[in-house]
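This document starts with one chain, in the form predicted on its own, laid out as structure tokens.
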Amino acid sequence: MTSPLMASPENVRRVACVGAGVIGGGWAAHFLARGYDVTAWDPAPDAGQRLRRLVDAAWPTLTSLGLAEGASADRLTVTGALEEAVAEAEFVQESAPEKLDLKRDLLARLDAATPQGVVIASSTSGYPMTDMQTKAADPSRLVVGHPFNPPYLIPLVEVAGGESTDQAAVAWASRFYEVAGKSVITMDNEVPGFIANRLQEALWREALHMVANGDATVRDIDLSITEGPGLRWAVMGPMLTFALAGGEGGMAHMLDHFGPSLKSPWTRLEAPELDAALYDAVVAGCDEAADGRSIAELVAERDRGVVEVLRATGRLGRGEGSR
């Protein structure tokens, strides 16, 4: 890096959240709940109001999860200038829309405005950092910090650097997220879509094929996961789950027994054509599944359910983020 990293991950007190949509707002709520001061910026004229509504809506869930000492939604400051938002930041989380040129320009602007030695992370859900850091004067401090929605509730964050990123910045970001109460995967290689999104995308594509072909309804697909493998995946991932399918022989026996089925036409990983008929069927299916519940009601229901799963599986209290 062109300058040494400033605060140690354990000593960070102020975080800047650049972009205040669903992801950026979720990050702001998470950091506030972990006891940080948060300064936020978004170019939308109503960004401040939207962000405060999002934080207020998430706060009961965060309270249920357990707030860090001193945590308060009042420690949020919304500014009208990007440069003001990052002027005193000790860590920056960028969560702008997924447009490559926008990301490139914004990261370059953040690099110019943020104090030297402060790590800047992007919430991108698919772009490699190598593709985003091309315009920054100091790309060595730019990393990917990819969360899962909503960031205030789902523990996972995937960290990766680009070709011009210093590995010290990657290690610093990984440690910071751990201190901030996240479950961290530090990736050795840049993979488009990272790990979790690639797995999620494979399931999503097959689900769309099933709807398009009339194989299953939206309700059928959701029930097949929530009442089936999703229950196991909440405890252990697909690899260990399949290992258990091999009985005492473990994964080796499972591969010997079920390996031939890999040649069976069970999946269609190429994405289907998202034509009007499929679009309408998916939208209508989700409306039917919602059964009159508003998006806000569904969000609250999801949050309560995830908290119960986290509590039931003993995952609450793992983070080190009490401040």
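In this text, rigid core is short for the largest set of C-alphas that superpose within 1.5 Å between two forms. Numbering follows the first chain given and starts at 1. Model, not experiment: these values are computed from the prediction. What changes on going to the form predicted in complex with another copy of the chain:
- Rigid-part rearrangement between the two forms places its hinge, out of 228, 46, 222, 268, at 268.
- C-alpha superpositions between the two forms give a turn of 179 degrees for the smaller rigid part relative to the larger.
Okay, that's the form predicted on its own, but what's the structure of the form predicted in complex with another copy of the chain?
Just the single chain follows, nothing else.
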């Protein structure tokens, strides 16, 4: 870092949200609910109105989730001047449109206007920070902090630095997001699309292919997830979920059984070669993720979770049964 980080993550009081569309506005709502002062900027003439509408719409939900002490939607300031928005910020979240040139210029401008030692995070959906930080005078404090829509409800934030980012800024951002109630994955590698977006982008592209080919309707695609794998994925990730398909033999048995299916045309995405190294990495990774829990314990955990999700989403009591 060209200058030491200013506030400790625990002491941040004021956050700037740069760009106030769906994501930037969602961030503003989240930070307000967690008790921060929020200053927002967006170039659109009606940005202030739209942002307040978004925060007002989210507020009952955020209230039901439990607001931080002192949290108030009134602690939002909207300004038409970018420099003013970040002048007193202790953290900056940039959520501008997904255009690389725009991000490069905006991050440089933000870097010039933001107090030294303040971390600036980009909500980019997939650009590596290395590609975005090229024009900034101090790229060391620029990190990716990639949220999921809506940022006020979905906990995940993926944090990664670029080649010119100081690792202290990455660590600071990860800790700050945790303090602010998010669930953080700190990435070592700058993988385009990060992790979750690579996964959901694969699913999205397959869905687009299916619509383009008349394989399935939009409605059936959505139903196939909400009534199927989506119920599991709220509770247990795709890797451990598939491990449980192997029964008491876990992931190793699942790969033995379904490995050949990787050659099947069950998606337009070609599978990697399931060689010994990948086989071992997946099995060992599942063992590590299971963290001592037996398959039976994982099954019980998944089942409890899915039952609660079924109950919470009003899906119980369907069907007529045999009588």
